[in-house]
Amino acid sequence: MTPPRTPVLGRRSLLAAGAALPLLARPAIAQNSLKGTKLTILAGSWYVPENNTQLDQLAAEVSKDTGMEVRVERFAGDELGTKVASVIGTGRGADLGVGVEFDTYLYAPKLLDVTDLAEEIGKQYGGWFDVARAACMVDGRWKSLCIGQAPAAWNYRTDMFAAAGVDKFPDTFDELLVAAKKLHAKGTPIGMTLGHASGDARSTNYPVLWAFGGKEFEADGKTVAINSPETIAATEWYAECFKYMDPGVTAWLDPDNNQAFLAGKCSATINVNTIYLAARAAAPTDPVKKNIVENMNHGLWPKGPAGRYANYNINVWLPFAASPNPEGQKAFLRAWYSKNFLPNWTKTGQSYFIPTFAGFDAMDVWPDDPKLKIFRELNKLNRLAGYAGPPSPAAAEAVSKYVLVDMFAKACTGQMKPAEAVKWAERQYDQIAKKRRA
């Protein structure tokens, strides 16, 4: 299950048994510089509970050091997006909010220009990844700041792979197809979500399109480019590989691939590290979970003719322009991105959410568990929906309507031939683009 806009907060710690929450050094902020002001932050709940605790700790420290009253309000599920939209519409109710990658483009006129702050922060960590710039910059200006991305890996059962004669996770899509045939023959098929899953439908399907060289839009974000030989090749690969998948994948929602994997019904699926973290936390008292932890690992996305890509959920800080406290916004954000806080927050999350900085590759922010080692490489692969255009309202609408997912599903289930399914998708994209241009 890829994390939704507001990842669900588990009640049980996902850290290794006995691990302690890192102590957070207080950020350097001018004492009582904002005394008497207030700052309200809208947040959800990250899946690793300790990360939420760290945010609360930081809010308390910033409040103590500046004299500013800092309050964190949390909202479950889609409630956070609804609350953010309300603040954008009314100009009241909060100063900062956690958003997702499309929100910067949707709300850009109502967001504070934080270009100077973004450049200052970027220099501390070796520069921002391009995906952060794509998610946070509109018309050349930073209108949000990237919190991080949640890499989706291939979760796979090493014992099932070995039983099928597959000695390592496939490096290419051609190799994945060969492996899928062998695993299916052993009764342990792979599974790639083709249902209307709000998270997994993106993280599973967009990487296939891009690896074969397909794209939704041209760089202008308006010209539809989905109908191409490259997209047809991606769809043909999917239709062939589907023959060797768990047949239920066309109805999978976000929890379903987790359940199929944990039940031993599929040997590989795409997910963030939460399958492993949850099983590892339960392993000391649950023999079934212990067996899963011992017999699973994480694999890199395969590469296709055009390269190796991935699609992950991104969270961003949205600084509301209507806030009466812009200096308070910047004080909190500087504290969040300080080297006293952010590396500890990242290490605690065990690569669940990873900030998008080039310099993090060489920093001590990565999990010690060798089965999570691959997330350092996965962190470098992200592209946003809408490529080669920006994460625009048109791209967001295509995601919400599951156009790409349905294109692959129609070909996989035999409703349409691959070229027909691509032509169908082109019509859907044309309608979306035409409406957005009107």
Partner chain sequence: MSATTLPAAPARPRARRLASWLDNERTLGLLLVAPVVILLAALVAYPFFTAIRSALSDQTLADAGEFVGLDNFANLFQDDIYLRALRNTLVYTAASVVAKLVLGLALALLLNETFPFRRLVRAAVLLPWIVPTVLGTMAWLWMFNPNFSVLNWVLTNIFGLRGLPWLTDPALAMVSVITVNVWRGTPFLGITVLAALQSIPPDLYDASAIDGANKLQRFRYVTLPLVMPVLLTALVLSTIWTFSDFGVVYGLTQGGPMNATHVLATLAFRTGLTAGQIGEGAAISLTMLPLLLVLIVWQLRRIRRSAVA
The other form holds:
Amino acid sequence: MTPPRTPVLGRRSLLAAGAALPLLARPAIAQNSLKGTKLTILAGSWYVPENNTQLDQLAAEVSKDTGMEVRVERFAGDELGTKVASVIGTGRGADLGVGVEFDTYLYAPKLLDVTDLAEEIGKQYGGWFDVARAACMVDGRWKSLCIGQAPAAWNYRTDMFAAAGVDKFPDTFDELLVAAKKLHAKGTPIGMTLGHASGDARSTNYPVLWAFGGKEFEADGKTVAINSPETIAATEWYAECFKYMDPGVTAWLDPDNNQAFLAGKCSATINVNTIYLAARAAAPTDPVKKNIVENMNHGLWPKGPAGRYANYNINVWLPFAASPNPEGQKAFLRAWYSKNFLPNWTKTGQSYFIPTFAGFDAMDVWPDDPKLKIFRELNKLNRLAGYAGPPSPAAAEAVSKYVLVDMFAKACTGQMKPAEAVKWAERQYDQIAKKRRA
Amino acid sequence: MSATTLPAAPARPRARRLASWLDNERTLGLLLVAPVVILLAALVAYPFFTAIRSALSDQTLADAGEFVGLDNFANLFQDDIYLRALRNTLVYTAASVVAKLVLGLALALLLNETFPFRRLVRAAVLLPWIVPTVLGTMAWLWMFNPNFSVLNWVLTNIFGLRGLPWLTDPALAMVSVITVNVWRGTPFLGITVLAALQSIPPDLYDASAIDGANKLQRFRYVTLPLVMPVLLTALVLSTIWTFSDFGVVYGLTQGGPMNATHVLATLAFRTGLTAGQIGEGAAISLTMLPLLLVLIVWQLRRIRRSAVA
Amino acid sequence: MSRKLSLERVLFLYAPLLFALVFLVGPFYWMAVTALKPDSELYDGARSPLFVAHPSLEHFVFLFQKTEFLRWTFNTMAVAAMSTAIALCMGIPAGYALARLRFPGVNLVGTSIFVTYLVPTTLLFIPMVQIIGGMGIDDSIWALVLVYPTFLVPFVTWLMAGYFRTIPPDMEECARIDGVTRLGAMLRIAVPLARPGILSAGIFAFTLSWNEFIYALSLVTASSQRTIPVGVLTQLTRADFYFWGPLMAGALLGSVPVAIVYSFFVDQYAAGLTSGGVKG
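Given the form predicted alone above, produce the structure of the same protein in the form predicted together with the partner chain.
Shown next: the complete complex, the earlier chain at its head.
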């Protein structure tokens, strides 16, 4: 939402002037009325560089077709969240932004209602997954559009597993514990991120809670449900398994498990496919990486007593309501979800980031590399933090305070007994929920 | 002479009146401070009162919220994470400031000696203070990296010791964070005290040498009293900067492991922005002010007393 | 002072000096080593990490070709220079007034200015962004030029008030008797005498602006308007991957030039923070 550079000619008069001009544009997204307007997009950097270039190209195309000046501004990691928050808080700085799964709930009053657009797009690709609905709908209205999710898998070293006498990736948590012991004995421990890592901490720790049947909230999203025998069981399992992990995990931030794994110091960890993609890219010139590529694979989360779950980072398009250019926002979003763009973008992304449409299963958007096949299955597993409630601000606050991660970490490091750690977490959750009830 | 600063001749009587009005101590005083007062009223006082209003409400980024009185503050004092951050802030400030003071004084004494390449060394030791905090912190993050820590490489391969979990262990993480702060702040103290040392007239030392004072006595009775005022001023500044420091913890640990290094500034930022609870975030920041004020007033009092003595 | 290499000198001068250099400058050596290593060497656990086997400028090339680093450097310098200039222009007269002139509310003004320096940035920045946004200059370095003086001015005023108090008022009084106005006495006598104090205040103010992060991140969106700390941090990490080489190259280039400039001042840098400072 950059202020117009020409203070005399307001946006409205520019719009009128634009409408009067004859336009030679492609019919698909030609919108005469957009000529002369501006659209600033806040984006992060997706791991696969070509995905970022594609966004830039799309912005250039939309600019050409509509006469609207589309600008992409990039912020990495935590700073993108800060930037989005500052646009929401001040109503200034951008028209569209890339957000994460909690942002829709957190910012709903300041987001445009895009229900019609969402339904139109959903139909185009065989319907949205439930997880997209959960992340993007507030009170029955779509307030954002799901870009996709980055499935996290178990990355494991087949050679180290074989050397430790584990012939396949564990299918249950009991088997995982047994495998962890054997791998530890061989000096090649597994590692599950227990530090304040904004992405990996979540995708590593929430699935453990759910697999044992634990949950943070009841379905109303307000009643705290963390203190249960199931949660204690999960914590006990974790504390036991931690004894056989790389002890550095309590400080791991997002890049650390990648590095540990690539350095051959860690035999298994939960991560998106960036470890594999990085190694594969370096393999032709780097024998160490080549060895890793040949000797690693991806596995599903093991089953716990309550089932098999996963948690992934989601990205959504946030249409800022303060933007003076809602037509421009929609025009860009239509272009993003068009059949000319999105399937191609997905295929390029090597399953690092996958849109959440049922119809994609049958489309040619999947990588050809056999070691990336499993991501097609993983795409169907995601569950959001805050379960059994919605991804509410309370759930987001618990994530941002790393309550669940610290609960496990406190039990793992022996600072507290598992039951005490769960009690501690319950106190934190109560406090978070109390604020919202008042 | 006064007329030289003023324009043309025709307005001379008026100019003279203006000049004498300007020369009035009260008028001139107010005029000189006016720009500062206006700037601070518009860009500090106004946001400050807006922030107080948010601290008394349940405002979020998306919602203006309602007045909730002192609820935010009441909640804070029952919140483990807040209390932990409060304690951490005090530990972080006290430990860093004391370490910076001692090391800064030592550094100044060293740099005051003559040795080869002194000028180069003086410029080089300033580097940590000049590098932008977040970038200097990135360098340490890279040195503390759990997998590629150069510090651990040196410990294991040169000294035959075991690598340390720099940011993993809650207690050690605090030490690491403090170390980085000390690294950043020591040059400032060192160079400032050095400037004071150089302004000590050499004849004072000569006189004390004639009196038969040894090195230690000279330091205790000549050097220290003379640099003390500067040292104490630097101490006040250093306390302010350390107490409200944000970059080191933000860059190194984001408050982890297990909130062991969260300080009030990072907690306020995370609560207000990442979690969107503007009201609560403002309340956290607001509690920093009286604490800092008490600390500073206490220091200034002590300084004044020592200046009188 | 004897110049020969006595045991005493080694023990009490060179050894601690070496320790100080390793602690203070060591990280910069490590930045340089990282910036000069090609990636294949950077993550190779088998080699000694302390030396570069095959130095390469690839990270510097990346910094200049794939990012707007030069632009960020220019922005940072422009913002720091302009906001320091503003802070000095406002802070020197105000400091003089607080130190020398008696006017109603002088103590209140002095105390309030000092207290504003204590207000934490984390409290102010959200309302501040709203105000600046309302003025329509957000998303450009001008927003920073306007905002930075808010934390520089109190600091400069405080330092300068302290410095002016250490200058004996005799010369100004003599000039007054000769018919010089108060303003003239300040500009022609006190200010030139306060040059060392102004130099230190200027250096501090410049360094504080050079360092600033929160406002620079929240007020500016366009990549072309970012400062070095924000630019380097937001564009040299991708997803969960840090580009350590270019990051360290950026950190190095973001500090060494300023250190060189400062080195010219180090010898002149007299006691800007003097005994007067504490009475402010």
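Definition used throughout: the rigid core is the maximal C-alpha set that superposes within 1.5 Å between two forms. Numbering follows the first chain given and starts at 1. The structure displayed is predicted, hence computed values, not measured ones.
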Problem set entry | Rigid core superposed: A94 CA moves 2 Å or more between these two forms | yes
Exercise. G81: CA shift of at least 2 Å between these two forms after core fit?
Worked result: yes
For this session: Take the rigid core as the frame of reference and indicate whether the C-alpha of E327 shifts by 2 Å or more between these two forms.
Result: yes
